[in-house]
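Next up is one chain by itself, shown in structure tokens, the form predicted alone.
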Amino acid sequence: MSDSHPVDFKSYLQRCIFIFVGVLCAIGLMIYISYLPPHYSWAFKVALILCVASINAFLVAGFLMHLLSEKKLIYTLLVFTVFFFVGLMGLTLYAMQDFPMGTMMH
């Protein structure tokens, strides 16, 4: 093996260990809120753990898939793919009241 290879790898692998322990931080905040006494609302139980999970999702998709060194095309289908899902949630969302005639039961 050559010793001029780009990649450091230790300072590689403690980016790695350093991302494993946030991740393994969120999901034990996340099982923390989980168990706040009853006097917060479910509602908002969801909300923090939602935005807990987001963090976490940020760290794995961003530093160990590699998504913010990625070109630009990728961010490019990565933007698409999210405006279609929202698209696809809100048309959801918009017909769920919407039955065809003749089967709803009254």
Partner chain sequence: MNSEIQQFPPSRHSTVSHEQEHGHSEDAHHQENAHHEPNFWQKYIFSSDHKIIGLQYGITSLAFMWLALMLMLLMRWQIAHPGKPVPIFGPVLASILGQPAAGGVISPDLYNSFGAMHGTMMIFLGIVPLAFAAFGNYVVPLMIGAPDMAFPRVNMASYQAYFLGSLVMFVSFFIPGGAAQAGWTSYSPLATSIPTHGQLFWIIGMVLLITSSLLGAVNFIATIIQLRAPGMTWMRLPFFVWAQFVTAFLLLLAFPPLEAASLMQLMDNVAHTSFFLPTGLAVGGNLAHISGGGSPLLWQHLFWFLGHPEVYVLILPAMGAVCEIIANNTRKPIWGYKSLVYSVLTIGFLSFIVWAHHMYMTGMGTKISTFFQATTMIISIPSVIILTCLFISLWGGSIRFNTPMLFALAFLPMFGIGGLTGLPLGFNLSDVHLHDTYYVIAHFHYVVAPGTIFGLFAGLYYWFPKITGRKMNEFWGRVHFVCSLIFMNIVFMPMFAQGMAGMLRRMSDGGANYSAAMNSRAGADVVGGLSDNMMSLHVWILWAAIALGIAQIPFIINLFWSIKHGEKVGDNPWQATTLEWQAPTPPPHGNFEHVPHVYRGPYEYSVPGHDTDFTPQNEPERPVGSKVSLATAH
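After the form predicted alone, can we look at the form predicted together with the partner chain?
Keep in mind that what follows is only the chain, not its partners or any molecules around it.
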């Protein structure tokens, strides 16, 4: 938080417009990727779209939630949370894929 120096409403407004344009671009890009012709596989499209969504999320979290100027405590908390989330999703997915040979149904 920027308690030390005075806040200027105008500069915030400009920054917000900038971010909003960025978010709109990201949305547009995602839709564009989604409508790429069918010879791009869905897996490829999903991966690309999720990358763009992550950038979009970074804009929101970093600037709107002012995480970029946040304290170490909050970072630490979020790093652990993201780690456990990745563990939950990753290990579960891996466990579901890693069946003993010859037992998969299809």
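What you are looking at is a predicted structure, and each value in this text was computed from that prediction instead of being measured. Residue numbers count along the first chain shown, from 1. Rigid core: the largest C-alpha set superposing within 1.5 Å between the two forms.
A movement of the C-alpha atom of residue 18 falling short of 2 angstroms is seen between these two forms when the two forms are aligned on their rigid core.
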